[in-house]
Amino acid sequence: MAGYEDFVDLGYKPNAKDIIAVFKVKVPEWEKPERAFGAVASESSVGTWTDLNIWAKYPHVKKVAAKVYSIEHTPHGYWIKIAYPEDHFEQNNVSQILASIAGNDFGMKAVDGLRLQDIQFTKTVMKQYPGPGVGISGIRKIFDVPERPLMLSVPKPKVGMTTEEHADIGYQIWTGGLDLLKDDENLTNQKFNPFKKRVEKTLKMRNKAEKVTGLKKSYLINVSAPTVEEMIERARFVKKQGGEYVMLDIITAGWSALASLRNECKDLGLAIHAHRAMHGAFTRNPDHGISMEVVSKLARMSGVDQLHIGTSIGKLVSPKEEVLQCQSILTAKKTKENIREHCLSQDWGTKKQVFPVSSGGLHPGIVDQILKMFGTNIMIQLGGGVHGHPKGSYAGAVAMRAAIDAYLDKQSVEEKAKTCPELKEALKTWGRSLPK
């Protein structure tokens, strides 16, 4: 027999060679809960909808079959834990892992909703992945900034400006006190601002800003492209022009594209900034999809150096528990269990830390709330909160830097604004308001 129920074994005890996945399951009224849970394990490993008598015909297949070993019924739904033998998965292949654990099971009639909340990887599997090549410590060395938060901004409007306008915005925010300029996630190689021209002109302005300020500046250049080959060529071009970073839209480009870029960046010595564009399509619904925690874990394993994790107070949906769990996943040597409910521990071994990036609807009046939440080992990105300043992008950058300095000096932004007219103007515009 190998029906769905045969994939439920509540007496099973996971071992060191089992990968563990936590799912929230919404069971249809017509379905038996145990069959629904077994369906998830079956379809995400070796089974199918009908009895093939698998165990009799192919007894060795059972060695890589998934097992539901824990069921918890809460007021908010069923939570199950499934053990997957690590031999079920190809080495260093995130795409294959997700095709199994988050594949057909999400579209089955046997469940009304399915949420993959977390995955715990074995030490053996964790060692197969490269992790960050540069990490937080390496990024801080680039800027010679050992402690304070690093600050970045995306030009606004985010697409449509000419190359010259884009590069000029970079110069303004760099000389205003910010560390990094960042491409928008949907700015790649459009006619109005072509990739190579943008890289050349913007890095020239970066060099000029460094001479003026005497401080290191950098540029997060989006190399997302139609093919992996073109993406790698763009990364090589960035290196030739003196860049330190590439940026990739990791969800839309895909995990295999990320793996290819990570291999190339190892040789080029470039850091990878990961944007999570499109994640909300599957992370936002608490009853169906994949959590941002899973995205964060796979990103660190795969080797990004920076990743957006949200704010909990900005314009994007991101619960406080989620962003704190993601911060832990990116920075801890060992992620603790249940910082957020139904999240698992993870031993990261020797993997470097990823710099968390807090972004989405921030402005100088609420930056202190971000720092109180995350501490100073964080990157803070402001777009509209810099370029929406009534006096322009340079003034917006000055205001942002002043807000950071105020926090580090244990000063309120209101007190700091008495000696910084740009910050005073920012507070007059936005106050302490939280974007909606």
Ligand code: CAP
Second form
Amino acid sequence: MAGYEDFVDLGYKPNAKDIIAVFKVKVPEWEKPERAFGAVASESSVGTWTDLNIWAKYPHVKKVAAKVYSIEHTPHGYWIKIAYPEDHFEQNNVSQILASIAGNDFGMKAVDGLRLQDIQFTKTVMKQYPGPGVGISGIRKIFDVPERPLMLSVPKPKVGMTTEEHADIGYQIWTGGLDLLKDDENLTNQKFNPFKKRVEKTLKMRNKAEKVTGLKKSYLINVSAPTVEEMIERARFVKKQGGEYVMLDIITAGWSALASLRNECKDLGLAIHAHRAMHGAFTRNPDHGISMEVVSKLARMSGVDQLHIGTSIGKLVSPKEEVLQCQSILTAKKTKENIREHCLSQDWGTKKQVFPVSSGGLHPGIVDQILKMFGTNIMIQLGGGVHGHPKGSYAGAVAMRAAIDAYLDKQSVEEKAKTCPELKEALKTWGRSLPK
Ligand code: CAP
Ligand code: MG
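For comparison with the form predicted alone, would you give the structure of this protein in the form predicted together with the ligand?
Now the full complex is given, and it begins with the chain already shown.
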């Protein structure tokens, strides 16, 4: 017999060759809980809706079958842990991991809701993945900035400006005191701002800003493209033009695209900035979907050098515990469990650290809260919070830089504003308000 219940074994003790997944399960009224849990393990590993008599016909299949070994019933629903033998998975293939653990199980009628909260990978599987090529230490070396937060800005409006306008904004924020310009997630190769022209003109402005300031400046260029081949072409073009980074929309482009880009960037020596646009479609609902912690783990394994992880106080939903757990996943040697409930520990072996990026609805009046929550080993991005400044982008960048320097100098922004008119203007515009 191999009905769904056969995938539940509460006597099983996972070993060092088991990948562990934690799910929150909403069980339908009509359903027996154990059958629902078994259905998740079955459909995400080797089984299907009817009894195939698997164990009699193909006893060897049991070796790669998942099993539910822990069930916790809380007032908010059931939490289960499933052990997946690591041999169930193809080496170095994130898309296959997700096709198993985060595939059909989300759509089953046997559950009313299913949330993949975390995955703990074995040492063997962790070694199969490249991890970051440059990492935090490499990025800090590029800028010769050993400690303080790195500061970036993305031109706004997101898309629609001409290449000249885009490049000029770059010059303003670089000379205004920021380290990096970033393309927006939906700016790629549109008619009004074609990719190659944008790279050439903006990097020229970057070189000019470096000359004027005597400081290292860089540019996160979005190479997300219609095909992987075109994406690789664009990365090669960035290298030829003297860029240090590429940016990829890792969720909309996909994990195999990221893997191809990581391979190419190893040869090109480029760092990868990962934007997570579209993650909210499945990360924000605590009762159904996939957590940002899982995305962060897969991103570090796949080898991004920087990843957006939220703000907790900005315009986009990102609970504080989630951001802190993700920060640990990106930077710790060993991630502790339960920084956010039901998240697992993770040994990162020799994987380099990923720079956490806090962005989304931030402005100079509230960056001190970000630094208080997450420390200074982060990147902070302001788009509207710079380009919405009444005196324009240069003044916005000066205000952003002054607000962060104030924190580093243990000064309040109000104090700092007394000697920085641009910051004073920013406080007049946004005060300490939190965007909705
Ligand atoms: C921020 C941003 C980023 C978001 C992404 C935007 O602009 O450019 O894409 O931060 O969210 O388009 O909204 P603002 P997250 O600074 O003007 O908000 O960082 O949470 O992935
Ligand atoms: Mg954006």
